[in-house]
Structures are given as structure tokens and as C-alpha cells.
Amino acid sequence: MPNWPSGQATANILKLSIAKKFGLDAEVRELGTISAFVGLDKGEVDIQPEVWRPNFEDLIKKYVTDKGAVVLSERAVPAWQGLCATPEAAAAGLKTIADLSDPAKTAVLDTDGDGRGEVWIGAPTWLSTGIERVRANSYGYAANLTLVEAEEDVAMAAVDAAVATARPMVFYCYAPHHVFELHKLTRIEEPPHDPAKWKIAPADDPLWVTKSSAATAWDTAHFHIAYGAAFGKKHPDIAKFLEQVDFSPEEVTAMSYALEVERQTPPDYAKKWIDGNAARVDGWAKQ
């Protein structure tokens, strides 16, 4: 189970519809997508509910690619990444990735009087994080922005704040995601990706964040379920089970707004989706 509302949901929803299809018990165990990989390389770990590309192809390739140890389903999730601004910050003439190196607009993202506005980049251990920092440095707005890392409900929260409060904020943000459900935001415009632009060194590498490089938008993303090889051998008719699973956008926000927003548990949110889509869970598990 991954840190963010989604993966949570996701992984919870996979577990007590396996529990309830093919009366197998999964123990659901938080970890960071690198450790996941190693563990389903290993063997300690069968299904990662949610593999987001381009950020983890390093990893895609050592253990899909090459390994052939994990598993990529087919379906996936379409989605997007970037930086956004709240309407406030947007008026104030952060509307491209340009104006956030320019000090005298970024000045009013200054919250703790430093004379240096900040930018919510990511969570701690996000893989996207570090290649948030590493776009932040090729742009160069890192010279002139404080880039804060923080765990996702510390920063959703300040973006609540920020907007009722009229202070101008911009962030790291993704979708399908709630945080759209809830306010007007404005996407930071950047150039089209350019895959010659996109240099991010493999992440096992202490450096990688210094050797790396990213003038340039993301790519278009989108993420998987994610399943070890040899329980899908030992397990086909569950492997059969994740490759039918499909999530919308829009179920994955609603995701994100029961846990993040309502407050709903990961256990509780996933009996109440099985509740409610019965017949959907059985049409995946149809062999």
C-alpha cells in the first residue's frame, strides 16, 4: 500500500475483494514503491495497486523489462502531474513555469518573511519529489524558491487554507486527484515534454537528484496495478482477477476525497465500494 488516498483505497479494495472471490487473506503493509519492487523481486510482496509512469520507470525496466520478477497489468489509469497554482497566485501573474523564476512575481508565495516564496514539491519519500527538485533546478526557479517537502495531508491542507484565506500558493499536483473537486485551480504552463530534455538518473544512485536534469513538462502519465511473476503462476486465476481491474478517473478522485476530505478509513472506504459494486468486482474475478 502506497501513502497517498488512492493506492490506499486501491490496495484495500484488492484485498477484501481477493479475500471475498478466491478466499485468500492478504496482510496489507504500507511501503514506498522502491522497497515494493524489492520485496516483489523477493517474493515478500505479491501486488502493488498502483505503479505510476514515467516516474518509475527505472524500476519498470530492471524488474519488468529485464528481471522479468514483477508483472505490469495492462489496463491503466490515465493521469497527469505538474505544478499548480491557487486563483490568487494565478492573478498575481503565476501562470508558466517562467514566471516562477522571476523573484519579484514568486515574492508573494513568501509565507515566513525571507524574502523567498515556497513551493509544496511532494512528499518526502515520493520518487516525483525528487524529480520535482530536479526540475526546479534545470528551470532555475530553485534559485529563488524554497521547495518544501511535506506529507501530502500537511500540504492539501495548506492549499485549503491558502484559498480561504486569499494567499497565493503554488504546488506539486496530480490527478485524478480531489483537490480539483474542491477548488479552482490553474495548471502551471509549460513547453510540451521533450524527451531529450528529460535526463533523471537512476534512483538507487545516492546522486541521482544532482546528475539528473528536466527542463521540460512531464510526460503524459498513467499507472498500473503492479503483481509478482511467481504469484502469478502460483495464483492465475488472481493474476486473470488484476488484469480486469479497472478504475476510472473519476473513481479514483472519489477515492481520494472519501479519505482525504471525509475522512474515511482505507478499510472501511474499500467495504463500502465492494458493497456497492457487487457485481462489478464479480465481473473482474469472471475466469
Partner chain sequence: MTMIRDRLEAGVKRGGRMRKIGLIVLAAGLCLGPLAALAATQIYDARTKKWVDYDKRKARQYFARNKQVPEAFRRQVVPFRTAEPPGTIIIDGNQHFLYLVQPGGQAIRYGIGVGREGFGWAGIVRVGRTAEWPTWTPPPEMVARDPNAAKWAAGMPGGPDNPLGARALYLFEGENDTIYRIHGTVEPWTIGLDVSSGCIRMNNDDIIDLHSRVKIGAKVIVLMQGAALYKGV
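Now show me the form predicted in complex with its partner chain; what you just gave was the form predicted alone.
The following holds one chain only.
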């Protein structure tokens, strides 16, 4: 299973559901997606609950399309990323991406007295942070906003503090994420994703940020359950069950919130979830 909360919650829900409906014990083990794909290929791993697209397109091509060793469930949970505004930022008129290019509006985001607002664009090590920098350049708001990079925990604590004191803040965000359960946030409106307007240079080029342009919203991401093709042949009933699992983005956010904010353990959360959703699990297992 992955190292993030919703992946761990899902893994434990699948484990308990499979034990309940098919009488098969499963071991839950934390593995990165790359290692999980290698394990799925070798038959050492049977299921990986959250495989993100397009993040792992290379792995999917190799193991799903070319080798046929791994199967991705048909259903997927949609994901989203972009910019968010706290209630005070939205109230100050920061609602669309064009608003961010208006210095008169973004002045309320100035926290250090230099006359320019600040916006958190992600953690220094995230590749998405570079793309946010590209987007800021392409849209034009880099001209009047200082783009701040900081670890996610620091940025989320800044959001908490901003909301607690009714201060405006605009920041990079993604969903499903528990921050949407913690705070009433507004997503900054953008033109829909247009592949023709996304020209991202290879990230191994040191100048890839300046060579890239991206002046539309991010494309929609998805994540799927993956399972070994051999496992699916051996247990077609469980494969069919996995194909039926249909978590919504809201449910995934709730998982993240339960584990991250309420500090529930993944096994405890999974047990409660299954107890409260017995009919749902029965439906998934219906052959």
C-alpha cells in the first residue's frame, strides 16, 4: 500500500472486505508505487490500491500495456489541483486566475510589507512546484506576486493560522485533501485544461521551467486500483470485486481527514468504515 493516508485506508478496507467476503487473508505492507509494480509483476504483490495517472504513465505502459502483468481497474477516482483562496481572499475579490494578475487585488496578500503579495506554490522538492512557477509566468501573475516555496506542513499551518485570524491567503492545493474538510476554501477559477497550451519541457533540463509554458488549468488526474494479472486469473471473483470498488473523491478526502486530522489508525478506520457500509461492500462482492 502507499504511504499516504487514503491509500492506507483503502488498503485496509480492501483487506478486511476480502477477508469478510472471500475468506482470504491479506497482508498489508507499505510500498512505493514503483516497488509495488515490480512486486505485482513478480507475483509478490497482489493489489496496489491507488495508482495515479498521469503520474505513473511510464509504469503503466511497461507493466499494464506492454507486459500485461498488471491490470488497472476500470473505475477511477478523479483528482484535482490548482490554486485555493481562504474566505477572506475570495471576499477580497481573488476568485479567478485573472484576479491574481491585478496588483490592486493581490496587495491584500502582502505579508512582508514589500508591496507584493505572496502565494505558496508547493514544496521545494515537488515537480509540481516547478509547473506552478511555469503557470505563474505564463498567466502573468508572477509579475506581481512573490512565489513562495515551503514544506507542505509549514504551508498548511500557515493556512490554519490565516483562517484562524481571518486573513487572506492564496495557495497551491490539490484534492482529495483533508484541508478541504478543515477549512472553507474557494478554488481559483481557470480556463479549462488545453493540452495545446501545456508545453512542459523535460524536467531533467536545468532550464525546464523557463523553457515551459502552461496557461490553462491542470488536466484532471485519476487514480485506480491495480492488481496482478496472474492474481486476477487465480481469483476472478476478487478481481471482479476490485473492479466494482467505487470510492468518491469525497470519501477519499474523508479517509485522509480521519487519518491525518482525527489520528485514526488505518485498521481501525477500515473496520468502522466496513461496519458502516456493509451493503456497499456486499454490492461490490456481488458476482
